[in-house]
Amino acid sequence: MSLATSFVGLNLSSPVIVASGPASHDVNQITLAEENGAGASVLKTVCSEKYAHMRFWPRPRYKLLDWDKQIAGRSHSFSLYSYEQGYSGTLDDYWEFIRTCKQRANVPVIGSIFADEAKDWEMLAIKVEESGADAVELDISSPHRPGSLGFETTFIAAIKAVVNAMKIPVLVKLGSGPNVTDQAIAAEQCGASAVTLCNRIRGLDVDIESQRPILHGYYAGIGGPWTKYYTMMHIAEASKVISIPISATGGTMTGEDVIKYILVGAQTVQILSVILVNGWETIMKMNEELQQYMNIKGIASLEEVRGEATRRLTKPEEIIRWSGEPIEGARNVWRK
């Protein structure tokens, strides 16, 4: 029984991947991820020169909201509120970062890029490939993106430009919302190798004493364990209409969460917040829980159960509903 997973042509030792962010910002973190059993790492997102200001971060940039340490000691109740934007070095630093990661780590390394014009997306992607990355992820849905990026001028144009210039796989990272499935279809039609569902959402929190927005005083990216329920729905819906793989991300805290994502159709599961909150050993623990589940269920490969829960979704018209007739043995507790 093996956790080995094939994803966009890459052979992973585990479906658990480190997501782009503060846990994939330097080479030492990539080797830590490998040592703890991660199947791959998506590097911190690099921004085009037009958005060089996004390489400088405010301090402090993180805050745990609604933190509850009392829930069975599992610390599963929180929201991570953060404003950390692009990779903090120059573009040349990023290319060297990729090259060094490939020299020191054996797990696949996935570059992550952000821009707003097709030519800049293409240039960044080409340099990511030339630097030796195994794949590239387009962070089109970044919660810190400036202004409103057009669907045709940015989303469609960017994916097409990058796909046409690449030999390595191209992932497209989408945000949660009513158009996720349509965007996933569009990404596949543009030639994307996979989609990542779903990025953090843009949020706001306020300090009632000062009556001002907290931290840097502006909107921030927000996520936490609660987001997995939205993402599982999006993956279930998207997996029914696209044929390219899905990489899940959002709210994963345990091996059980990884299993749920796989059961609704995900190929891999990207994690970040749980590493920041509970440490690197979380990856190893997730892999152990995955292996235990497979042993108990007699599953030789995760492919055997991928999408099983989605296939078992009840059609709305087939949901069994109570029409008011007496239920034998049930006590009538309703009063007119």
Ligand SMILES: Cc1cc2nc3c(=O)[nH]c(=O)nc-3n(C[C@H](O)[C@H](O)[C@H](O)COP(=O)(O)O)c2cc1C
Given for the second form:
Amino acid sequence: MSLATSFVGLNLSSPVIVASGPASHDVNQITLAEENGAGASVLKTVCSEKYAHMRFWPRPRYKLLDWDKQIAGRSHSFSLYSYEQGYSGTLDDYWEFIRTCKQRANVPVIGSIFADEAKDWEMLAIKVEESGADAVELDISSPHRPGSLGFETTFIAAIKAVVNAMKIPVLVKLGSGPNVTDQAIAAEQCGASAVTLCNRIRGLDVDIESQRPILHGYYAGIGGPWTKYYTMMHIAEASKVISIPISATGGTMTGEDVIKYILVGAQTVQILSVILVNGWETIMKMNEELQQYMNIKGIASLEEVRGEATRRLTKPEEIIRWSGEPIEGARNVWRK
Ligand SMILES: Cc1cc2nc3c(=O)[nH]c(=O)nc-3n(C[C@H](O)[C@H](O)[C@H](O)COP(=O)(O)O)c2cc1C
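Would you mind generating the form predicted together with the ligand now that we have the form predicted on its own?
After this comes the whole thing, all chains and molecules, with the earlier chain placed first.
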């Protein structure tokens, strides 16, 4: 029974990867991730010079929402609201960061970039490759990206330019929404090695006392355990029509969630919020839970079950329908 996973030609000891963000912003974290059993780390995204202002963050930049809210005495999820944009150093710092990570880490290190014009995406990607990264992820779906950057108008050209210039694998990180599957197909057609589904979305929270938007006073990235449900659906849909691998990201809290993502078709699972709220040991615990599941089910390799739940999706016209049945566990609102 082995958690070993092959992903875009990289050999990972576990399908669990640290996602781009504040848990992959310095080299000690890359070591901690490895020591705790992460299969790889995607480094914090670096922005092109045009977006140098994104290297500075407001303080505070995070808020945990609904952390303390309960329904019927039981905790119900949370949301992480945050406004942390790019890597906080210069471009030269980032290239040095990659080089140092590669000297210290035994697991693959994936660079992450953000720009607007194709030539800038290409320049950043080339530098990521030259600095020794094992792959590059294009953060084309950041919740902080300017609204003027469209998928067809900006990102298709960026993906093509980067893919043409690279020898290392290119991952394209997509957002959620009605076009995810089409965008995944387009990324594959442009030559991407994998897609990462799905980035956080842009949201807003308001303080009713001051009657103002909270924290820095503007929109923020929002996510939480609840995002895994729509992300699983997007992965199920995309996996039916693309043949490049999918890296899942969004709302993973436990080994059980990792298994669910694999069952809908993901090759790897990128995690972040759970590390911020529960610590690095979470990765080890997830690996143990994965191993236990494989032992109980008699699975030698995750490949045996990848996509199994998607293959078992019932067709809408074959769903067995009944009427008037109360919903299990919910208050019966339609009958006395
Ligand atoms: C504080 C914070 C900063 C993030 N920064 C980046 C980033 O720089 N680049 C990126 O591609 N994704 C970024 N993300 C998104 C994560 O990589 C990840 O895809 C997302 O949080 C979903 O996973 P999770 O629910 O396990 O956190 C960030 C997320 C958070 C919470």
